[in-house]
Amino acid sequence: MQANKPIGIFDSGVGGLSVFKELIKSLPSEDVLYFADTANCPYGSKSNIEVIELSKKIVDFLINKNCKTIIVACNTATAAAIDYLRSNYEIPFIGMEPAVKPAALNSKSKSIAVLATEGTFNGRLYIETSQKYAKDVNLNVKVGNRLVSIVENDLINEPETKKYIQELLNPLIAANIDHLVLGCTHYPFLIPVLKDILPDNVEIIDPALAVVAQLKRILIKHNLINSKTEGQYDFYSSGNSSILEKMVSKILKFDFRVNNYSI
């Protein structure tokens, strides 16, 4: 592996851009290749076998593009496929894990919540983490069935979206939560709506910062930090790229192009 190779990021759609945004702030010298599997989005309701097969195809593509490490910027794909990927490929993988630990340790009300997909809640990482760190708190879980589609279809600011999220959050507010863990990379794009609804004392935890910190540790450990001054970014989509283009344009202030690649 060489330090000047790009970092790969993939997600079922645009959600992983919440990680990409933090990555380019923390590691501005790194080249990044982002893959959005919009043709097969969402992953949340797919079987583990389906998600593993999709992840394999994307990883093969990213490795063929000479990626030195890969962020699985999708909680569902991490839950279903990260063990397989680490066992079958030689490069380092960084996955997403719902930040139950910091929420549980810092909760004053001893009541926290995790908002995620069904696939994430069924994954080994979430189960092991919640059993280990959430024994002494009231752990409320909520499946955000429509939230990925809301983000992917650019419906974040629609009145119907706020109404739906209000209905999702009402039982959590009634449970006196003081931390809400976002267990899907699409969900940080909904933070303004979440803040409008949640009480002021509820802390929203976005795991992107922790993921980028772990990436940085791995790059340093393997001597893979890119020494150039400015990174370059490439974007690929397996389906409709319009929402990806719109979301990226809010992050980057220069011209870019989304390439199409079917898996």
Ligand code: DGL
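Positions refer to the first chain, counted from 1. C-alpha atoms forming the largest set that superposes within 1.5 Å between two forms make up the rigid core. Only a predicted model underlies this, so the values are computations on that prediction, with no experimental measurement involved. Compared with the form predicted together with this ligand:
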The other form holds:
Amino acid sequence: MQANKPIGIFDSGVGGLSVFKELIKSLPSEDVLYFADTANCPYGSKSNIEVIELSKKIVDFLINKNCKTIIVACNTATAAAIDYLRSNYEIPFIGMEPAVKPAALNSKSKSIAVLATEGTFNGRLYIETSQKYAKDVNLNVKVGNRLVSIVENDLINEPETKKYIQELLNPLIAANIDHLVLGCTHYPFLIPVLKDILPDNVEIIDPALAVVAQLKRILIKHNLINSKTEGQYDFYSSGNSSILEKMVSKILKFDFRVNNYSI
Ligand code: DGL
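Alternative state: the form predicted together with this ligand, after the form predicted alone:
Now the full complex is given, and it begins with the chain already shown.
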């Protein structure tokens, strides 16, 4: 039965856990297999061709493990590879959508910002969505250069991190933004620091919930909802897995071992 198979999810590292966290809350009966490409992280400054090659290897691994559908829980990999994956594999793929539309539609100050990697800003999806929905707002874009490595190296609570993020956000605050779209799945782990710095009226948009809602629609449409009572989780990393293990154990509330698999 297809429905009993696991859902695959991947990212360059721990960022996709921000999606995994929501996924297990709304679909607790699903088995999930998570792949973190820690050995090749970050993806943000890699070329499209490199990211497509890495995504192909991870997808082949997840399909060999029998995944019924795959979430590309990485905005950068979605930007570079989702078109390729959808046209070369048969299973459904769910990608990260840049949440420019809700931010632009709900903005009162008519000024919004997107924080993402270079690769995401260069992608077709971001360019099309922003052209379509952000015509009537002042759209501020910011590449969060060091943010992925801050999360991967467990430096979120360091004073230097707050200083760096303050500098990153200063021009956005000066531009009177009232919505900040998180365009990288690593960034939701920085929300406490972002909230500390941003004025209270700024809404932070984490697209994880919308992505999981889309996953649910796809599972229903293809008759793929798992009927078991409790999902099981498996984690793989292509490199050092200590931060992944630490963050997964925190989410699941028990000590978790990550498997190694080189791609
Ligand atoms: N989580 C990835 C994303 O959503 C991180 C990008 C990177 O590895 O640079 O874009």
